[in-house]
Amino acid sequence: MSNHGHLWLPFTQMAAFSFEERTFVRGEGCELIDARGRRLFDAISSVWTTIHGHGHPHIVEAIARQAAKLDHATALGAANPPAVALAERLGALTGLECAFFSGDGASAVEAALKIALQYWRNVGQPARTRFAHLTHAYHGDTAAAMSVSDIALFKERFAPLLFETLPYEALPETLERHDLAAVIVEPRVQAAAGMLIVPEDAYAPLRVARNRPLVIVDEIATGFGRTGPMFAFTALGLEPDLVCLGKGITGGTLALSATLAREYIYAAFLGEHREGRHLFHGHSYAANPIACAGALASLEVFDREHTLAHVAELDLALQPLMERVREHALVREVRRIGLMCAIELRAQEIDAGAAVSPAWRIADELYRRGQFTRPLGDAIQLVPPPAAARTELESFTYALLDALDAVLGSA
């Protein structure tokens, strides 16, 4: 076995990894350095979940000091002070009133999909059992979540495990189903299928108030300023009946996430013990004290400084950069709403050299010139902190530039 292959990464071919050169120990501000001290902008905010940079002090010292206090107690019929105070602020912020805490995006989706069966078994349409999503949908890697997906690449080695799903394409018919639970929708924009921008039409029939599915809104990747507003449903029009979140709800600091839901679904849980309308779903580490106090210090840092307004300015900054980026030889297409980027690229005119793909030799090339990415099939990804500064943004892009630059005249 090789030198630290006892860990097993996901989403990589072990065979090819280098520890050596691909190890990171230390994060600062919007900077990741690796194990041979190399300064890399994160440029991916780690998957989508940075918000305020690695290790923000008001967040750090958050965690610290409800480490101290209390570091885990159950959920499990019982509650705890962070747990609560971050469920009502959560309510405030998006107008769902209960909060169900899980631990990773996908496990927030498994548990509205089971909130959404119950909840109709509970009010007497137990018929009600199918689920609506959209093309090229992307909602996790555990089961009932790669059942409402529609990215072959990462469900048709599961498909034993999977559940029948239907396609939803804004189709009147397709809501007017009596078996449908619910629909499930990525607001604006579907980061994993390569960040596709779905247009605003598609959404307009989930705004008509019928004798309507439930709808779902994953904001997992597109929640806490990543499009702009802080959450892209609200942009939308939309009034979902639960709404997922995770990845930047801590800042991006530790795992958490939550399952927001309307104080009509949540009502129609109560009863008596003994009918056994309380939900039947948990896990160990619900609603982590630690992780609910770190969520709680991200959400006063959004406050303190004024984050929302620098992600506006962040926009507008990017525009001039990515047509820039739009214009070279070697690129297809720029698709971009807020902070959400992919750079398209003429993949079959890139000779992938020692590379597995042509984008992943550019993000090759961008790695040793200190911008650390993930490409997307063909796609190279931009998703910067939203505190990131406007220089990293174009030293980003200049970067980019230049790597492709240096592709294009190799060729």
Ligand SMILES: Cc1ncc(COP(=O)(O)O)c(C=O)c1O
Contents of the next structure:
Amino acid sequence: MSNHGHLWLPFTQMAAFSFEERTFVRGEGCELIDARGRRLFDAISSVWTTIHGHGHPHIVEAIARQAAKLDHATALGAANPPAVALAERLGALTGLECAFFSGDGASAVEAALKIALQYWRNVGQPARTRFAHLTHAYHGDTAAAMSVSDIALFKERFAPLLFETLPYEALPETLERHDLAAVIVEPRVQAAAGMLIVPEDAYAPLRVARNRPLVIVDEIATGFGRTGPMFAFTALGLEPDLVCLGKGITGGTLALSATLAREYIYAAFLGEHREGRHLFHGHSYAANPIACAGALASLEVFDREHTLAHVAELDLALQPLMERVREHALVREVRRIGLMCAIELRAQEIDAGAAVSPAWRIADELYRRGQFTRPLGDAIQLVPPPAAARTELESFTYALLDALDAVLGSA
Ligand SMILES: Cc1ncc(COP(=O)(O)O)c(C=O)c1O
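Now that we've seen the form predicted on its own, could you pull up the form predicted in complex with the named molecule?
Okay, now the whole complex, with that chain kicking things off.
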């Protein structure tokens, strides 16, 4: 395979990319197996998607069964049983009764923003058109999701596509504005910004805001147990009007996302067809039956394997492991909530060598030690699948300490 192949990868400099070095051909449990037969612990859950490990038999079987029965049928004006069942199950889990399905996380965010806009129009407040978001926010790479994000690196090339937002720091005053449609927040941790931990009091103004503008919680990275509870917003006392889910929703097997809404939002879209109150938004593969069947099977595995209890055990196990990492001379700080960890390096003390950056040098060293991760700026991330074994977290930690020692020794 050449560097100038036909496949174009996201967030990847293809001129420096080696298909031989980085092609995964199999997944087994929490490991990925590359084309050279090397086994790697998937220390980032394939960017926060994998939950029960790769190729979990219960999910694989559910997907295969559904594919043989009904692979796809449009959701534009037609329902299917797995989508109906999943909407009900997510409603029971979150308290938000209605589910609108899309594909990727950014699509769920786009849908949430458009639902908010059309909601205010439908209830006779069309002036509510503006959005506010947290500092350092990240909600995805499509145009509206980028607009409500705050990481310059991801936005700066695309300014002509973006709209202006209102400052979150001005809350609670901003909440009083009659042009504010919604406030969107990541709960507790901002993953893409480097697992930044949001102080709990940042959410305080939103606890009283329900339906005044709408409050949108983006659980795409944090949902399905990664911070400890099934959903992070439940630990914050928030009662969001809309919740976005993605990534782990299918256990990390298929592209599916959901925008959950409270019943009063949904009700504002009901009326005679000619009134045009129904939601003017949707995608070809919305509510795909195979993906919904995979998601239902993943939720069954949560119950059968007591996944959240296992997450609590891993959370405890990580405490002393991350303490040891924190003490290393090349580590500036460790940020962690549940299974979402960022190890911020003293990057200026690490020679990047031939690597893209100091953190990439460490990530490359980790790859050689059977650990697959991807830096976030100057931080190494550890976001293991909730199904990971305690011993896998120990192996990652020892490999990281060894990689850091090797780099320190070579300085
Ligand atoms: C909080 C959050 N929202 C939205 C997204 C976008 O999801 P996707 O990459 O599936 O479009 C991400 C992706 O990392 C995310 O972390």
